[in-house]
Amino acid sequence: MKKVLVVYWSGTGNTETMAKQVVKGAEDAGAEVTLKTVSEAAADMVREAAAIAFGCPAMGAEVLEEGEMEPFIAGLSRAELGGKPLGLFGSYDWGDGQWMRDWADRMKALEAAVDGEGLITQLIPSAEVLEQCHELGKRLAG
């Protein structure tokens, strides 16, 4: 059974509601899953982990939240990452995405199988959106 970790931030509960869709999608293709809040994850998870997804909003000037979730992807090296499936996924309030863009060329640089640009949506994710996430963790799951 492959193992999964899904980590996220989350100020209003966007980004949190799009992590539980991950998890739900990972789970349903037979998939071992770990949800964890940032403030609880720590990079051996990830090390030990088949498949990623980190989740985060964009924040102030679309950068990734700057207290607990940037210093814990700054944390996180190839060692971690290479050539491991990853998604990316968050909400934003303004902007064009360009945080979600940065986010998955820095972690494309850390050698990830990065899926995709990245799953976005404006404020509370629709039905739509939801249905992405799903299938995310449904790939991340594969």
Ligand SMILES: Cc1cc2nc3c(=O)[nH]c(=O)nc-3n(C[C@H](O)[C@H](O)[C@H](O)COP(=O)(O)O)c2cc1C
Contents of the next structure:
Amino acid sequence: MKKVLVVYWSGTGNTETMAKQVVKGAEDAGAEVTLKTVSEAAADMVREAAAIAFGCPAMGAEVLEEGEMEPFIAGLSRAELGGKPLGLFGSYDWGDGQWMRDWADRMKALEAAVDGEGLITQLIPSAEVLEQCHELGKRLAG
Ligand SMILES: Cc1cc2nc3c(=O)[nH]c(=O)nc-3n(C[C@H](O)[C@H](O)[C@H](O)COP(=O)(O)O)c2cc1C
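What would you give as the form predicted together with the named molecule, now that the form predicted on its own is on the page?
Now the full complex is given, and it begins with the chain already shown.
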């Protein structure tokens, strides 16, 4: 069974809702899925997973949440991410998605196989976005 790890940070629950649908998609496709908030996650969990999804909303001024998510992401290297399928997702509000473009570029620089351009949505994810999260989970499990 393919091991999929989903790690997220969410302040008001929008990105958490997306994370749960990514998990469901991967489970429905037969993967063994571990869901962690970023405070529970560690780099060696990323290393052991066959495919990964990370979720974080746009925070600060178009950056990752700085207390927990940014240090976690900054601590990853090619050793954990190189060649691995990686889904990125998160909610935003008033920006244009710059945080996700920057995040995807960072992960690609570590040779992660980033799924598309990352899955973003304004505020609360719609039913359509949740379906896209489910599809992302299925792709990661495949
Ligand atoms: C402190 C703070 C900073 C934020 N900075 C941005 C930003 O730079 N760009 C943006 O589009 N949205 C920004 N937002 C809006 C959040 O990304 C948005 O509310 C999102 O839905 C939160 O997701 P969550 O429910 O998973 O925490 C910010 C929100 C907060 C509370």
